[in-house]
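To begin, one chain is listed below as structure tokens, in the form predicted alone.
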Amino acid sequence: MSSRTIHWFIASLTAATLCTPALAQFAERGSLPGSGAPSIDCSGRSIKAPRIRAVHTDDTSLVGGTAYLFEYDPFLAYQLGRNINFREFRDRDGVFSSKVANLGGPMPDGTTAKITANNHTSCSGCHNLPQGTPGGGTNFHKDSGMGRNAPHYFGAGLVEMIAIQTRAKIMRVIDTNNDGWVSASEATASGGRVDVRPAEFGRPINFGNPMLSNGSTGKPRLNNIFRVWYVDANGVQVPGATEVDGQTTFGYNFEMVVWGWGQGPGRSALNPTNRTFLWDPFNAHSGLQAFDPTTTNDPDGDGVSEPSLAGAIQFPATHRAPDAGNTLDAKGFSRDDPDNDGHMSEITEGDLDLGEWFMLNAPQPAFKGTAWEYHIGIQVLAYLHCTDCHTPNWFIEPRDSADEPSVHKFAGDRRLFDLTVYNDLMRGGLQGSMRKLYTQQGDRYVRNFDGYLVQGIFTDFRHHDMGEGFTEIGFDGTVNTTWRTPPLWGVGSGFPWGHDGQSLSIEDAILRHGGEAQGSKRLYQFSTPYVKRFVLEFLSNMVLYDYETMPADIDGDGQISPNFVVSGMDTEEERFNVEWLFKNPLKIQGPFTNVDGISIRSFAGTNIPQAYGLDLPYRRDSDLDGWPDVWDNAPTLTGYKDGVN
């Protein structure tokens, strides 16, 4: 790389230097139409900043670092953190190691392969439709040979606060000491049965029974949504424990796993927080491991960590990251490198802050009907009894106070934004506006914490035993018919269906139903054609919608421009582009003549350097090898693997 580019990026220099190929990396598309080089794109949709090594900070004077972020520029960190989510990883940021597809992850019976891993270099191999949004919709290889259909994460946020906030309500009910954690007589007098009421109006959703299966000793017989760990006398983990036994064991605490769609009685699903849904992948699909302490922040050993910066708990009793970041240098980074490929921190602690940022502000999916439509679609779902498991609504409770007795405190809704998205009837589609769910104080974004009611998310987070129709032989042999209630939210947009991807309708899919799930199926067969097709239209209308290029009010005025202007540029329509919402605003390069002589607006930005922060003290990095120069032995010699070699 020339000594001319480097210096650019060093010093920032003014817009026009961007026709030279600097970003001409693959993945990564940020020079102008017009100058040359290979990395362009006139729609400014794809990656437009180099990977740069997030740096986690607590302390928001630190300015470039996540808490600065988070409080001073928080739009930029959530593209930040879309830009982790969908880049395409190279060998140079140790992808893949030299292990490419091969077989990963043991099933139950402790020798079968239950995975293809290291095939994936990007989240968006799977999550892609819509494209550049959390969707779904591939089928990849994993616990049988018909495979996983990868669900979408629109309203990632929104599901993670009620699985944290649901363990919060029966915690409150069953730890009546309050000290954190399940003890055996705590459990004998629950009364053997937790009840969670998901919104005010809703039906109470049984959880199981918090009881001990052998009275003072055994497992607790709770819903396989939660999968439990063992405490000892002082409520702390007992690594490898598999019961209570009255000798080392005195009590349990547990947690509830909403992503993943099922593993079987007593194995729970996959993740329990969106950043472990973001690093597990990672390693899994890509070969990057995490290295992440905020994971592993639990100063009492009872298996829950303090809140992320996002303000999650974390659950290190079951879930750490994969660089465990034994052997940390003088900079603070790990030098475990796990898969031995001398790439070292291959995802940090603050990418980690950033793309799970992103997931918690990710937009929920859509109605696209009318109003009307929704409340009787409702009705006769209930009718049907299929409300007995898709629950419409969830409530979020608002932030406790600080003189709130209970340990297990109600987080609020954490979300910086919420994109509400309705049907225009007299323009014919989606479109959305953003509400602010913040404080502007000065320079600073103070999250408001309030409550929140997720409307149309359609499941009660248990497991269902469903019968034949969805039965999964193993790899190894095992038989799984239990699976999570999926939401229904976005399901028009879910071809195809099923946790195999193997309904290709959603008709299809409701007659797979049986087990727990039987009389409702036999209540739509036995329905008239009209009911029928009213609740496969009510469904369809259940939209994902590719939400950057939807017409949308960002700024607030309550219209949407038909000529947004951002930074002295003619943006055409406005719509929900958070680019334009930095604090250093991207400003798009405008009128652009192409290759066939047609007039078109260029969205390539003119001001990378400045609304991506490229030149902030924990964010420059002077070599561009990935690695900030706070960080880089080297900052002036480029060394991809860990900043020098």
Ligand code: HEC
Given for the second form:
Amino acid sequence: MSSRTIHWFIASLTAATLCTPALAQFAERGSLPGSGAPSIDCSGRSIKAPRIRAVHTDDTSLVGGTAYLFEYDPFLAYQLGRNINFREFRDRDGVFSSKVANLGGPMPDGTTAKITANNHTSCSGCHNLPQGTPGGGTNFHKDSGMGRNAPHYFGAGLVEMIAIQTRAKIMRVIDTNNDGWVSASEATASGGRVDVRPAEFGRPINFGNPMLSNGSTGKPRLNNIFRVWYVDANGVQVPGATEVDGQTTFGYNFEMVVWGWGQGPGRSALNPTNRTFLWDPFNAHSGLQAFDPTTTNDPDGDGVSEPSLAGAIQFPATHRAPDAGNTLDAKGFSRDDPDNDGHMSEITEGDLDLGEWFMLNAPQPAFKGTAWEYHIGIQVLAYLHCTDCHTPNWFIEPRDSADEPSVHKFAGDRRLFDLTVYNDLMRGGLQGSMRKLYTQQGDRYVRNFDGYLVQGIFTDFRHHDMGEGFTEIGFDGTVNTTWRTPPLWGVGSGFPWGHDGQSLSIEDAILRHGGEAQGSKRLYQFSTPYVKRFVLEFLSNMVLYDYETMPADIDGDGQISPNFVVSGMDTEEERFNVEWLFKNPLKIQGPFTNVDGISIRSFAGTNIPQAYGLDLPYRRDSDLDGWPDVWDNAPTLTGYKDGVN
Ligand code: HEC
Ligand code: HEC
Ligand SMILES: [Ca+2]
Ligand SMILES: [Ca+2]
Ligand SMILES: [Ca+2]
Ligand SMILES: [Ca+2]
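Okay, that one was the form predicted alone. Can I see the form predicted together with ligand HEC too?
Below: every chain and molecule of the assembly, starting with the one above.
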């Protein structure tokens, strides 16, 4: 035990004696089976580490800050991000605002409420099928009386990277003078359409018309997946402007709002980045407001931020985290408390770094069939014109070199690793193998930023008019038939289907296709029973899976060990449990005799403080109030609200 660990233990023992009732409230399950504590879990899958606000840093030498974790212990950063995504936040964290399950947010009519807010303590309240993954499948009261179906966000990093890259590719064509925005004359010169080729052999996708509706003034007519804002002669956003008028606005800028089913023409969808899709639902569902200088770091005022620590640009033009940070503590956290519950900085910039890191690296869905079935399946979908919208593959370009002249640079595949999952015919099930996308340089993990072919995602990321079958009548009476082509990966585990979850079979979802998909739907309807069965089986084979229990080769020796030894303990079959890849791997408890006298293997951790870096200077929280010592104005006095109170 290092002296720092001892320090943490002493500190936590002191805290424990001072405030036992508070400790008993922990929703984490980090205690050891046999200890008599309520907070145990022999499976080891529960969140083990206490909630400590993460401290954002750019400086990798600040030990325990987020830049340090990305560089020196990136699998711990992944796990902490997973925990942010799946943690059940408690009253001591400031969960919910003054109300629970209140109506919030306006519909297009301006007065009708759009959602039931403050309705869940965790993302995993809705994204939990299978449990402990970013799955989906639940419905919640949003937009209409039918509600909205929660999609999974497996492969979220790939989706985000495609979106940011697609914007860059369009910009590279139309922003000819390379100043980061589209002037009226550049719009005119675009020739009236812009196409992006998704992958080498893919058909170019038409993303609409960049030209302004009245020539040198008006609005562009890009596909509804994009949201546009208007800028002055220097490319600076003009708040509230709704078109290029040649007086105050001289051009536009845009983002690809890749996430969300769709909100109707002119309203695009929900969120453009993963970081945004963290702080937004934290606020909406859990009443937790994030303070995020990363999002507002936009020195030239064009509405696009510098890249986050994980490398994603943000779009403050349209999406800003709810805690503006008007009053900063001397230690640098926000004291704004927008929801007036006394809890400050409920979600920190560092928490978002980690949560985004998990989403960036979240493994993608798998195909549970043979290579032959996959190959033929794509051909059948192409024959039925499904692939006109459900585009199978996208390519992520490698990172541009520094001398690439365009300001719209490609960032490369920013992930740390790829989990390749395939169907093992001998074993009869899915198994995986982890491929490193980094190079180890001493203690540092340096990402490669190579290219990557995203296979089997099946979306063109466009919004389409889908006709009557997919009509949504909003709470306020608005009518919407325009929806984003949902990625079909994972669709076989997607029960139920459609934006409203009203389709209880995949075939029903296909038969609801109309509008722009009418011809394709007809081809399906009139095909032979054999073809139909093949399509449905093909789609059913695109599945989600439980990341952490699936057998997987994670040490790169090409085999899945039946007795994978970590820290001297047999963890049974090798699987994708990132705790085994920490700088200080988790050591499990091992054989344990349960209440029935049966010996089982306990996966509870015996070295949680070391493994989870609880003694690192920027993570240490001596009084366990969620405020790390470096941010705690009373580091030995428990004060959940701001470190003191
Ligand atoms: C109350 C249920 C609920 C909770 C809690 C919830 N979500 Fe969602 N999520 C949804 C629904 C429903 C949608 C689709 C909304 C729409 O498009 O109208 C969605 C969409 C998403 C998407 C976009 C998926 C896609 O394919 O477009 C992401 C990413 C996501 N949620 C992440 C999160 C994260 C991260 C959290 C926690 C901070 C969270 N969600 C909390 C229900 C929920
Ligand atoms: C014109 C574009 C287009 C074509 C062509 C098209 N789709 Fe779709 N598809 C969509 C859109 C948009 C949705 C989302 C509709 C909604 O839920 O509101 C969708 C939804 C689906 C869903 C449900 C996905 C989910 O997660 O709930 C399935 C399954 C599906 N499509 C399969 C097919 C098949 C099979 C074909 C060919 C027979 C096809 N689609 C043709 C655009 C298209
Ligand atoms: Ca320009
Ligand atoms: Ca608050
Ligand atoms: Ca503290
Ligand atoms: Ca304190």
